[in-house]
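Shown here is one chain on its own, the form predicted on its own, set out as structure tokens.
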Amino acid sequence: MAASSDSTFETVEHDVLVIGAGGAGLRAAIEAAGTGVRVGLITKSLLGKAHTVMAEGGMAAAMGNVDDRDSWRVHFADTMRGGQYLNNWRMAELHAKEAPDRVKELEAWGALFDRTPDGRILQRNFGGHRYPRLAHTGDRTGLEMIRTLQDHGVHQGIDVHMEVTVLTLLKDGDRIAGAFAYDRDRGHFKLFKAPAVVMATGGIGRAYKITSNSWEYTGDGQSLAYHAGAALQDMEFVQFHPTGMIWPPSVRGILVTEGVRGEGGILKNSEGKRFMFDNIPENYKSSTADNPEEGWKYTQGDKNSRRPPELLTRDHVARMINIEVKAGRGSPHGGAFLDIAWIKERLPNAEAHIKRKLPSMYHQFMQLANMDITKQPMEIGPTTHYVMGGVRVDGDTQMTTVPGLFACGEVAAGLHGANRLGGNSLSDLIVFGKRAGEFAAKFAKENPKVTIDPKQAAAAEAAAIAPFARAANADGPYQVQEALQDSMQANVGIVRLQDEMETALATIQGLKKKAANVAVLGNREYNPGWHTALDLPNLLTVSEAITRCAIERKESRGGHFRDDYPEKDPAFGSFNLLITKGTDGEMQLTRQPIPEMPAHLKEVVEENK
């Protein structure tokens, strides 16, 4: 690491950057550090405090230790099916083949996961998979694998760089060159040089108004990389996860875990009917439970015994309670109860059993809500939770469109198609954040010098400093920001009309505008109003890119689910949406073809269905 005496600002020299600290980054860093080369790692927050933490439920691997008829073969097909098909199917079969393997080494890292009676990792029931697959640790296991990734991390001599943001990527002509960022605290500018860049920055949950997602989550490798070149994939499909808390207002959208439903929970409206009988897909009637009993046996491991109809695709169980809320049966916040505590009728020692292992959901709804799972219902609402869309890259090596940019984990698209199945996330973080790692390294290796040209910092300094040059009575940051959070979430949510999305991408031109002007007081240290001013250039991006892809695509399907379209059109079931920056600086969209699928992974998907 060195730092420059020449300039305003300090600069940082690496071989690989990693911009992002949760599981996928902090993965890509161990692997590209354990090939020899200089790593940075930068992270928006604190070290610890990545959004990988939220994922309970677990992370999906067949490792066929509850069910031994699960193989990789089967979670290809199962991954390829949820997807509605628009997968990279090299990146599903290189998750399910390399999945067993990566939860296997975080265990011999020093992670702790429940286990079946003989010793092995216990895997548990989840939405859209076909056997109990997820390794978890109680309902706290993104928590577990980004203690074991930062312990195991700690010993690679990773330079760490936290609570720092990047405003820009810089570039060496076609190349990827470093990045302009500075340090929230401070308000001190730095640039990092490195040939090699991987971004694994997250999801787009903040541009809506109801989100599981912390306020790190404002696309900003999705928005980095568009602007440095990159291409954009899929940005329609975003999942809204039908189990969020809704009430009392502060916790509105906080995640509720989809292991309350692997373990038994189920979903009634208002009058007390368990609704999810009512509409059960065609593709899924032959493996769903068709009555509570049976469906309650296979939360219980029988093997014998159909799925609940709760643990069908996120989109479905969301589009569900949306129906029942519209229907006047929500409930009386505007969402559906999940009940947990039925088990009592099935369980005697129910309330030990909820605690043992659903303790972080047992201390959420106690220390938030002041209510008692094991004894009474949650009130839950869908909440805007992921993105299947965003940064194309190669299915091998993560790399995108633009040589020496890497991406991996929610920043990047391809693995989920048009839906993400629960548990996937996690086994995608560690999978593709260490190819992401590998080939970064090895890219820095064979391309090592870069240059920078100095006018490119300077213009990205001068921007991040402009708002406080304004006139104060300009629009604030964060009435732009609430502006864009509304109309995405009453126009671009979890049904979508044509009318509506076109508003939308009128209020998001007329927000951009809006945000180029908006002004903030004070100075660069512990600024908030300006962190968010700095924000708001990518939230603008991602929503514009989300609506732009949710337009074009006329038909419903996985997570886009249109009103005007409420089929599924075979047309649109060949290509994916590409995003690209034009010359004139507006967004270009294109429909790329899904290469033909070779025969050894037809014959997987056939063979399973």
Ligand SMILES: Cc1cc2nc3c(=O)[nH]c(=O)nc-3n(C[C@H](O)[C@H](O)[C@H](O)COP(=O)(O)OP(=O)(O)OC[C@H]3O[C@@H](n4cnc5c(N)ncnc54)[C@H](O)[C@@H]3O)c2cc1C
Given for the second form:
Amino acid sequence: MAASSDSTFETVEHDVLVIGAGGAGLRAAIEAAGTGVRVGLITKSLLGKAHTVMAEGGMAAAMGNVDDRDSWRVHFADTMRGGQYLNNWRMAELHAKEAPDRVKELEAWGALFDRTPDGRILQRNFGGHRYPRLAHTGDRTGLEMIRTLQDHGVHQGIDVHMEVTVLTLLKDGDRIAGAFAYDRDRGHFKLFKAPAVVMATGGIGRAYKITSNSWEYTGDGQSLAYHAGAALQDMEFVQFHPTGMIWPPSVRGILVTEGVRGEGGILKNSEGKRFMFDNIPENYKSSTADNPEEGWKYTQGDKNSRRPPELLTRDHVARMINIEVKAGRGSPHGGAFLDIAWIKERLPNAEAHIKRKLPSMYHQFMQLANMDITKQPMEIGPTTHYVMGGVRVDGDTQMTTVPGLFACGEVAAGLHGANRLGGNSLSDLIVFGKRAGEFAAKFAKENPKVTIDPKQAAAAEAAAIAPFARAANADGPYQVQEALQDSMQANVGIVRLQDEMETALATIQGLKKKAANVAVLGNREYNPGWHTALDLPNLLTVSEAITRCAIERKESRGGHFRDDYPEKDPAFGSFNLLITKGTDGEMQLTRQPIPEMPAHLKEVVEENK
Amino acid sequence: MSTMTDSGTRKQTFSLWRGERGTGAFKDYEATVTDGMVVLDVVHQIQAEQANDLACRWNCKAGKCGSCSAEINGKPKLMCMTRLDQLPANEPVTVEPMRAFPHVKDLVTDVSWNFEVKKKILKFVPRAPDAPDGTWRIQQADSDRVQEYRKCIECFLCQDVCHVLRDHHMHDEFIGPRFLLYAAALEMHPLDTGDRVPALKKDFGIGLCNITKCCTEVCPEHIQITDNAIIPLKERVADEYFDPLGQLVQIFSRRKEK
Ligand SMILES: Cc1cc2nc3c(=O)[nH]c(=O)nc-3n(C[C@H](O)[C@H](O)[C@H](O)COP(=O)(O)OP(=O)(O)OC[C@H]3O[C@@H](n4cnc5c(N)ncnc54)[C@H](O)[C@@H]3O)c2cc1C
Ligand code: SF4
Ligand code: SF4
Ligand code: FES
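Same protein, different state: after the form predicted on its own, show the form predicted together with the named molecule.
Now the full complex is given, and it begins with the chain already shown.
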């Protein structure tokens, strides 16, 4: 029956429970299974459908196949500069050093990347990366990654639980003990008991109205970890990707890969002016082209040229577009023009070239916007894309502040600091997915005994079925979700202001009450209305964390831009913002000093200035 | 039915399949639509405003994940890539679940069989690395073909339309076009040394495919499933099993081709 409790839920035991089957979760599960422990893998969707499948441009790894001047040192320095030095430098170091091996490992598991003329893995240019660094398969690199991991993973003896959603984490005293979940199919509850749990649940994009993210991105991992006692870090840093589709309205937010600019695409305003040359940030001046000719040569692989300003970091490009729109020089639907068709002035068979290099972009615009990108410029505008902040982890082991709880991939914080470079996420997934799997397995072996407290599960179950019992005239879940998205988009978006953010906070408090009172129709079988209702507390938790951190950071840096504090303030460059749950149940904000970078890394930063 | 209004929006009827586990019927919903919309937008709109519990799958809304497969006006398609202006504006649009798989609810089917089938196919078995840096050298020209196969987003629309599965229900004997394609991608992978030919004949039922090409027609990735994957595999099987003399030659040349 719809509203009754079935309290006899199935209990499943694993040594390591991985929540999330994107690149990070799959890689973690494979690693853990390889050590011989019993591994369970949970995903809200079917296998192979996680966000990772959508990644387009590529994964960053300093293999030096295209430009042998590249090395982990340059990659490290680029990542730190891009993150405005709020990064966990240990993670940035490990990432830069280990990414090449992780990419080669994918090849050994069957991934087929595009090739250089001498048969090695081809690497492409991307914003903020000094050298061509992104291993890729056309513009569907994420598909190549997830399919490779999925096809390899299903032969490793991992128990996969598809279309199962975790509602809450279970604790045994201070440590993790497992998770409580429901299956979408029947709406049955499941209790997972595990001495080690890896969070790999991805991002938060659904907190905003315009986003490249799917329904899955409701901040579940961040929220569940927070409520289980883990610290969240740097939540104010949300990445707005400069190029999302904006027309027709139904495609608004869908991503246009940075690869378009990597292949020579340029940004223009309604007057036909290439505005990106207007303002090049000081710390990028020496590495940015100062004329179109040089920029073009760079995209065509000329090693003596510097990158065009279109390939500056995403936060900067998104703001530049915003400025054009505000000044009345935007495109008809409130964005800018991204033109790749122009390269026919330079290349003899430009049309075929574009179709080969950017096949899914060609396809996407043809099919969804009825437009041929080899002939016309695209209309684009910023879209909520990625969250740099997330669960705070130890750089080496990926363990959170809760013993036995690990986090990797987009849900974890640290690697990207204030702004993520394109391509650094896919490599993040495999580098830290592997580490999380390895250390979670180790933890499980060393601390195998946990006890489940049935009261925790019973409370989660009661809360989950409550919406069915509510009067049908209460608010519907979709309306609450939409109200939150509208508010976050308007008040905590690309350009932020104190009073707007305070409005957002008040809205969140009001919506929390509504969310606690939403009514759900129908029964528990595959009921999206119910699922949406259960996502709401997570969305609200992450929205509150983002807003509180954004209010606290009274400066502009990376993905966080404040109109009332438009400059970077060095005083804010020495700490991360942490959010933890206080004993009163409210959010506590603290400033966590960033430990000093060791001399050998300082040296690397200096030599790459 | 469709009626135009001044703002470029119009009203149109959508007949959506509603019901659970094999039972159900079309139910009509009136929706306010514009031409730029795709079918998935309308389904979401109906879900948010009129039928909160309407079940459907989706993730990317950009034709990349293969979650939103359904039969639209009787044709297997991705809901997120089917624009309303490609459909007749003055008729109701019907949306129903894929019919070749067990029904779960509304537009959702149980596709788990596909995941089980895949596990039975011998996994990738690379040859030993042969470049000095411990990896391989592969030419782009040798990757092109397999990269085409690897564009598959596992929407299972080809499985849905193949008569061997849809009409004859031979799920135990036949792995379907998606997994013939998968086997072809492994067989023709420049590094792979596994041999799936005997299994293709004995366990995977490649002989049951009679090259109707219905699968190729519905593939949203425009993969030439029949011509580029199934037919070459059939040739390998035929060579190995029906021509004892040619068999040795073939095994030899197949190995070398890799
Ligand atoms: C359109 C697009 C293009 C991109 N292109 C690039 C690119 O070119 N290069 C790059 O480096 N990055 C790119 N990114 C970013 C990158 O793809 C993502 O950051 C990355 O894939 C996230 O991987 P993940 O493994 O952390 O999470 P995901 O792949 O999102 O997986 C999350 C998993 O967690 C599961 N999950 C979530 N909540 C729960 C729950 N409560 N219970 C159970 N399971 C749950 C989900 O079902 C899913 O399986 C792109 C992103 C988008 C949207
Ligand atoms: S060509 Fe073969 S696999 Fe494809 S639909 Fe026809 S019978 Fe099925
Ligand atoms: S081959 Fe084409 S139709 Fe079949 S599952 Fe793959 S993408 Fe879908
Ligand atoms: S939602 Fe991903 S293919 Fe339609």
